[in-house]
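Starting off, we have a lone chain in the form predicted on its own, written out as structure tokens.
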Amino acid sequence: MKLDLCPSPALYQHYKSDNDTVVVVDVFRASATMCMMLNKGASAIIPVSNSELAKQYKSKGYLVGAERNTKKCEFADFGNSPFDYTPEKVKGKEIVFTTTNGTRAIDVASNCKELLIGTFPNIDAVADRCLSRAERVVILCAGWNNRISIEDTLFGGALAEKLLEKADIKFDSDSIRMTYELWLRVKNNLHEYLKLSDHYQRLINNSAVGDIDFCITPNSISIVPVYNKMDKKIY
């Protein structure tokens, strides 16, 4: 299997090819939040890339999770914290979801062969699905406003390590090779390393520190959210 990493949605056109499985990762926090929605019983997630469309869904009676610049949008029912989504609120419901970066990355890659949502809390489940179905995997980092985010990049290195433990993996560019080597250097001190990152500081500044440990702790959730191109929903 071939493996690559696109460090920003703005570069996706340069990394994509036919028959890709794309793993969209937004470590802080959209990926974990979508995993949590489904884990708590939501029937589907409707990802939308802009807040105006989310408002339209809200006017039609949908539950809406919406975040911009780490803050919950005023019109929304939920923000972008995994802990916003409890069974009492979401079980059996479709949730419209829009975030600063994660849902935009989904939109960019929505025409790929298969699109998965990955992050540290479901990393083993994502690795197993890739190994069972994929010929070439591209890890698409959501980043921050088209710029690189270290936490998303490091997830790529962590996933590479998982895949290498179980199969013959060919790195398809310098991007994934660099990511993997960085991961090996910092994996035993991940939390301390991420304290220097831009987005860690954004979460601290916006009183979202409680989400950080959950978002970087592996294997608390076994669900792999999968995007359906036919109805544009995630299950």
The other form holds:
There are 2 protein chains.
Amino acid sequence: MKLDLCPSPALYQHYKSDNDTVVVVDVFRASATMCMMLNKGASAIIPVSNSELAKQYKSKGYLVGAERNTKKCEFADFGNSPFDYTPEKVKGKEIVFTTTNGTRAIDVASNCKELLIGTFPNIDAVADRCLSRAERVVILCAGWNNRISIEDTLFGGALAEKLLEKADIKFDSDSIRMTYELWLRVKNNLHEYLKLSDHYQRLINNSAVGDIDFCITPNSISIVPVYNKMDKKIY
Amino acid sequence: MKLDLCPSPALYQHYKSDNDTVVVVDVFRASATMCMMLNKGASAIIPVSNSELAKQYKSKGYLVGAERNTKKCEFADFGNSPFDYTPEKVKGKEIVFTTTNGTRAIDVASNCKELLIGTFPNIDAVADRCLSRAERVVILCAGWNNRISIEDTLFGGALAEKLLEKADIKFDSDSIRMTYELWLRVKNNLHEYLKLSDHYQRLINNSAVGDIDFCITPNSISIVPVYNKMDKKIY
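One more: the block was the form predicted on its own; return the form predicted in complex with another copy of the chain.
Next comes the full complex, this chain leading.
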């Protein structure tokens, strides 16, 4: 199996191939939040990249999670904290969801063969799904306004390590090679290293520090959210 | 002084600020080749991103260096090997120059405050020039068809280390933080690590192995090529 990493949605066109399985990762926090929605019983997620569209859904009676620049949008029911989504609120419901970066990444890759949502809390489940079905996996980092993020990139290194432990994996570009090498350097000190990142500081500044540990701790969730091209929902 | 790194020309718009000094790096081999042209006495370099335009210059009597996909273009006088450019051929002459990636990177950043050409062979001279004049430095990696290259990224880490040794430098994004961390991991084993890169293989496959050592050995040249916005030439 081939493995690649695209560090920014703005570079996706230069990293894609036919028949790709794409793992969209937005470590802080959209990926973990989507895993949590489904884990708490939501029936589907409707990702939208545009907050105006999310507002229209809200006016039609949908539950809406919406975040811009780390903060919950005023019109929304939920923000981008995984802990906003409790079974009482979401069980059996479809949730419309838009975030600064995560839903944009889904948008650019929505025509790939299979699109999965991956992050540290579901890393083993994502690795197993890739190994059982994929020909070529591209880890697509959501980043921040098309800039590269430490936390998303390092998830790529972590997933590469998981896959290498279980199968014969060929790295398909310099991007994944460098990411894996960096992961080997910092993996034993991940939380401390992430404190250097721009987005860690944004979360601290917006009182979202409680989400950080959840978002970088592996395997609290065994669900892999999968994007359905037909109805553009995530199940 | 602030320091940032843009790993691909396609991301430059997301990394630029006003008053940037941009260091364009294409380790294999355009940066070293441009340093060599000036070091061997060329009076100026005329960078063009389009090979058709280079061909037109040739028909007007200019000396032309042109490379696509690691090979010299048929119509050109020189390819992209630093050793093509001898004093006998280039002294006092203007050289039109186009390469697969390096001249494209110059093109996207040509409106910055100051554009320098940097690479391992002139790294100390580039560091000194940045320290003497720059407010914010962006290392712009040429990459390969907008994909990220190990060798260009690692030059960014090497330049960051040089600058940190001599001044109070603030890293301005996750991109330069990760690059510097990776540099610390591989710097004592640079040549071996570069063998993993896509472009190392391309050079081997095109009999350009002799250029590799020159391109990654520091400080054989003390010239810093500087782009002049007025006449669009490099001196």
